[in-house]
Amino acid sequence: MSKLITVIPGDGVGPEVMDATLAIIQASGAKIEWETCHAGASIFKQGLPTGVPQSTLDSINKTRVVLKGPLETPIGYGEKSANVTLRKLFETYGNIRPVRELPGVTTPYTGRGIDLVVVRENVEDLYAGIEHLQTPSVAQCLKVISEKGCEKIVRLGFEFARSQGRKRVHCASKSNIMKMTEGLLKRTFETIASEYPDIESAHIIVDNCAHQLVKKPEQFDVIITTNMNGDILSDLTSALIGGLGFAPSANLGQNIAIFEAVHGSAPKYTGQNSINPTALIFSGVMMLRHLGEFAAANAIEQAVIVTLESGVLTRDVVGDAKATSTTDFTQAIIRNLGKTSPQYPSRDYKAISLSKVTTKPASTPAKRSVIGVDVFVESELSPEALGKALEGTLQGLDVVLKLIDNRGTKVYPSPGTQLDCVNAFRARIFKTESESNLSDAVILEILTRIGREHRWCHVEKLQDFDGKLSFTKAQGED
């Protein structure tokens, strides 16, 4: 029987390498239908601030699997992504990007055999989109990470590196600064790492993950990491190979797969007809895969890679004098089709378990306790004169002004040197020794009192979680 899919043609040159990639997916003998839907600016354009209009999420609730063209999204301003919405909406939480050396395709890296996977987190992180401004001038984004979204992102890692018979997993993060958000996908990394024996499984810190993808990429095969870095590294990575117009991912769910380029839309090249359509092509080749409709994407893949070997090449890659036309690229990969490159074999691909995904809730501590509050306060004082006011607004409490700091560096008591200060300071007040916990009732008298003479933007409780604390120090905190 066929499977129906769900196509979102997309935006600038989105129906172009759409068309490209259906026409070659029909021509493979792949049992495939789709229904076509839409999103991205159109839908903007109509007033819809999500870029996702409902019948659009029916269709993907019915059919599971979407391929997608690039979704034009506000830079700076206004509406979210709609591809970010349609991530998260669906919670496909884990997007998986995979880069390969191509024949015909010249780089600084050719012959070098790079063949690696990014596999990124991708709901959390500071792409959970929560942003304030703290003061008129300040603003701030969040980084939430999950005990859970940690979990599942490593066990996705690990099961796609032996759907792959890939032996090797890379952990990038950035732990060293980020303690507890970035430091938590390290110790579930290492946790679960010993349940796959037969992976070599290490640690790297995010930026000379970087340096070393730049020097020896071809010493990587899988890197897991959080959403922020993975997203720079896989454009890092795609580079290396010959662009966004060889890049494809798919973002994966428990339930729900969304299969797209990585490139953008690219809307001065819109209607040209010379657009590079191998990117959606590849994300077509990997929803079939994640189909089970194997031959025909090793068939697709080995059409591309003849295609390359022949010389027949896209203006990305030869500049426009030589350049094929997209419609004349896709012409080509068809009457390709049947047959291999013995040089760039395809390799024996599995289905990815996803069966040992968490589904339990996050841990609860034995013992917690609250012995503090973080009051994060919006001030044009001096650090010395904001100081003794807070100091003398929570006399009578059983609370002490600990210290104040600027963009996370301590600035009273003063540390003795000169620091240029933005106007959103934290105050990080915390119980005396008599209270064993401090009260919620004390909290709002906290607030209360700061509130009359200042403005405070948000609060934080600084909590115990069985002994350990659950806040970080500020730089030069003792």
Ligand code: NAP
Second form
Amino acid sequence: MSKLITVIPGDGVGPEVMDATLAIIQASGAKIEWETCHAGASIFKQGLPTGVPQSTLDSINKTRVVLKGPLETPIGYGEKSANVTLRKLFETYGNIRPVRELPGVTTPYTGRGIDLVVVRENVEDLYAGIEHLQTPSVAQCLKVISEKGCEKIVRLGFEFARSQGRKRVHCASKSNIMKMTEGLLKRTFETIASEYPDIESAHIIVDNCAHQLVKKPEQFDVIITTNMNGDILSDLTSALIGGLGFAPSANLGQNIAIFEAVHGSAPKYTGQNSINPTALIFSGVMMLRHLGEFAAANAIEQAVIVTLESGVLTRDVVGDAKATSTTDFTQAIIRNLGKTSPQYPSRDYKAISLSKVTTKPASTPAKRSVIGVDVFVESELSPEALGKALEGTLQGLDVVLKLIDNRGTKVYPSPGTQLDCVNAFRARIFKTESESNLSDAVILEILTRIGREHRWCHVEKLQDFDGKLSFTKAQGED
Ligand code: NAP
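What does the same protein look like in the form predicted together with the named molecule, given that the last one was the form predicted on its own?
Every component of the complex follows; first up is the chain already shown.
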């Protein structure tokens, strides 16, 4: 029986790479039917701010499998990315981005045997997209990372490694600086790694990971990382094997999968019949394996390899003079269906099992108390003047102004250094020893008093969970 999938051709070069991919899948004999839907630029232009119409959501809800071309994102302000909207609305929490050295595609790394996968968390982190202007000239973006999200991506990474017989999993994080958010991924990784004794595991700081990927990429097998890190690292890893034209991806969630190239709409190549369609073709191969069409998947993968080995290459690999057009490249792959490359055997792929994480979070404190509050204040005053003013404002309440910082660095009481302050300050206010808990009533009184003299724009409770502080110190805070 044929399987129905949702196809979104996408923007820019999307329709060209999608036509190539669908022609090859059709020629492979895979039992697939598609329903074509739209999202992205054409939909934004119709005035729909999400860029994803209901008819597309309905189709995905029905098919649960999507092959998607790149979608253009308006840059700077206004509408959200339709890509991110799709990933988040369907909670495709894991983004799998494999790269493998390809025959015929010569790079400075040729012969090193690069064969690695970035497993990128796909719905949390800075991509939660919770951004505000704290003041007219100071912007913030919340980095939201949950224990559940970490557990899901770490388990997916290990299960994926097992399903492909991979032996080594790294966790790449910036936990040395962002101890609570990135640190949560590291701690979760280290806990769960013990459940996979058959797989070697190691943590690496993400900047060193980037450095090591350029220096000695063959040491990596699977890299689990947060959303933003994964976005950047996976563009880097695609460059190691020939560029974005060769980098496929799968966005996976419970009972939902969206397959797409890592690259975007590459607008400067639109309509030129010169773009490399391999990344989407390989995404289609990943989709076929997801659907259990292993024979068709292997046949297409091998046909692409044989084509590359024969020297039929697109502009991105050989330059304009020797380039094969997108459509001729596609026809060459179709002609090579059924041939195999002895140098590049397909892996023995198995379905990935996505473990359900339904238990309540491990971190459920028996005791919690509010010990203070961070109030973010817009002010043109000097730190000294603002500090003195706030101390006056808080007089008579059972609280103390511990410090004021500017972009996370203590400026009051003066640490003896000079900072080029901006007009968004954070006032860290603690309850006094005599109080066991800072009540909401006192917090409201603090805000009301501060609000009479200054503009406050944001407030954050400072909590204690079973003796563990729920916040990090400011730079320079003792
Ligand atoms: P891009 O479209 O990925 O293109 C960047 C560069 O990568 C191209 O100029 C080209 O490099 C190379 N490239 C990309 N795809 C290629 C292919 N198939 N074959 C050969 N080379 C390829 O990135 P962008 O220009 O930053 O983004 C354009 C738009 O796409 C933006 O609106 C962005 O938001 C969106 N985007 C969407 C997705 C998605 O749908 N998942 C992902 C990323 C970006 P050379 O210039 O060196 O030839």
